[in-house]
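One chain comes next, on its own, written out as C-alpha cells in the form predicted alone.
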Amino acid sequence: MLKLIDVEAGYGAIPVLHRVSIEVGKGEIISLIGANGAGKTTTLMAICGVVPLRSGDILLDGQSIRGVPGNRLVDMGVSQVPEGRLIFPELTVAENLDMGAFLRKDRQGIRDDLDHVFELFPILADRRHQQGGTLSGGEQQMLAISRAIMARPRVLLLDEPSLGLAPLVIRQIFGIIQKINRERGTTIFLVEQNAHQALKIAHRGYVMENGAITLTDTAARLLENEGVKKAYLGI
C-alpha cells in the first residue's frame, strides 16, 4: 500500500535520509525503531511533504505522492498523528475531533466514527467538553489518534506515540493501535524509540541508524535479534 523507494532527504543542505527503502502491505503493522536522531520523523515527514525529497520516490496504491500536499494526502486515505501531539490546546475534545473530519461531508459516517472514537476511549466522551490543554498526556494522545482516525484513513502514520507516557497508559494506547488495525484494516506504520513495545504489536520491522535502514525482519524475529536485543531493548 504505501512504498518508499531509495528515499533521500534533509533540511537544508544537511542529509538526513540516505537511499531508505520501507514497503507497508495492506493490513500491516509496521515498525520503524531506531535511536533518538536516526531520521524516523524525517522519514514520516517525507511521507507527508513536509521535508521535500532529494531523489527517489513514494507510492500510494502504486501511485507517486511525490510533491502532493498534505491535504490532498488526506482526501487520499492518509493520517498522521505527530509527535507530541499537537493537538488544538483551546478547542474542546469535541471540537479538536470535528478538526480531525473537517474535509469530510458523509455525515452519518461522522458520526459512526465519532461513536466508535468513544467506544475506543471513553474517557474522551466524558472530557467532550472539556479543552484539548487540560488534558493529561495521555489522554490528549488518544485525542491526537482518534482526531486522525476521524479522517477515515487506510493508512495511519503514528510517530512516538508513547514519548513521555507511564507504562500503563502506553499498553493501553499499544492496545488500542492494534485494535483500530483488528477491527478496522487500517495500515498501521509506526515509528517508535520504544522498540519492544513497537515489535510487540508489529507484523514487520525496519532497523534505523543515521538515516539509512540497516535490518528488516518479521517484528517476532527482531525481537529475538542479539543486536536488537542489545541496541534497543536493553538486554
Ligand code: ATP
Contents of the next structure:
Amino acid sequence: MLKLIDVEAGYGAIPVLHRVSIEVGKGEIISLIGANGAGKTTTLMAICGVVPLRSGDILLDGQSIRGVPGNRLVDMGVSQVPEGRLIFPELTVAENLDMGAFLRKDRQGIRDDLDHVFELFPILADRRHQQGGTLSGGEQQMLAISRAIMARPRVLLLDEPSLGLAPLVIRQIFGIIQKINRERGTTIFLVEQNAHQALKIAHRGYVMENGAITLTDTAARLLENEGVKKAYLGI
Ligand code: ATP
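Rather than the form predicted alone that you just supplied, could I have the structure of the form predicted in complex with the ligand?
In what comes next, the whole complex appears, and the chain from above leads the way.
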C-alpha cells in the first residue's frame, strides 16, 4: 500500500536518509525502530512531503506521492500523528476532533467515527468540553490519535506515541493502536524508540541505523534477534 524505494533525503546540505526502502502492506502494522537521531522522524517527514526527496520514490497504491503535501495526503487516506502530539491546546477535546474531520462532508460518517473514538477512549467522551492543553500527556496522545482517526484514514502514520508516557499508559495506547488495525483494517506505520512495545504489536519491523535500514524481518523474529535484543531491548 505504501512503498518507499531507495529514498534519499536530508536537510539542506546534510544527508540523513540513505537508500531507504520500506514496504507497508494493506492491513499490516509495520514498526520502524532505531536509536535517537537514526532518521525515523525524517522518514515520516519524507512520506508527508515536508522533507523533499533527493532521489528515490514513495508510492501509495502504486502511485507516486513524492512531494505531495500533507493536506492532500489526508484526502488520499493518509493521516499522521506527529511526535509531541501537537494537538490544539486552546480548543476543547470536541473541537480538536472536529478539526480531524475538517476535510469530510459525510455528516453521518463523522458522527459514527466520533462514537467509535469515544468507545476506544471513553475518557475523551468524559472530557469533551475540556481544553486540549489541560489534558494529561497520555490523554493528549489519545486525542492526537483520535483526531487522526476522524479523517478515516486507510494508512495511519504514528511518530513515537510512547514519548514521555508512563509504562501503563503506553501499554494501553499500543493496545488501542492494535485494536484500530484489527477492527477497522487500518494500515499502520509506527516509528518508535520503544522497540519492545512497537514490535510486540507489529507484523513486521525495520531497524534503522544512521539513516539506513540495517535489518528487516517479522516482528516475532526481530524480538528474538540477538543484535536487536542487545541494542534495543536492553536484554
Ligand atoms: P528521535 O527518536 O530522537 O526523534 P529520529 O530517529 O526520529 O530520532 P530524526 O529526527 O529523523 O531522528 O533525525 C535524524 C538526523 O537528522 C539527526 O542527526 C538530526 O540531528 C537531523 N535533523 C533532524 N531535523 C533536522 C533539521 N530540521 N535540520 C537539520 N538536521 C536535522
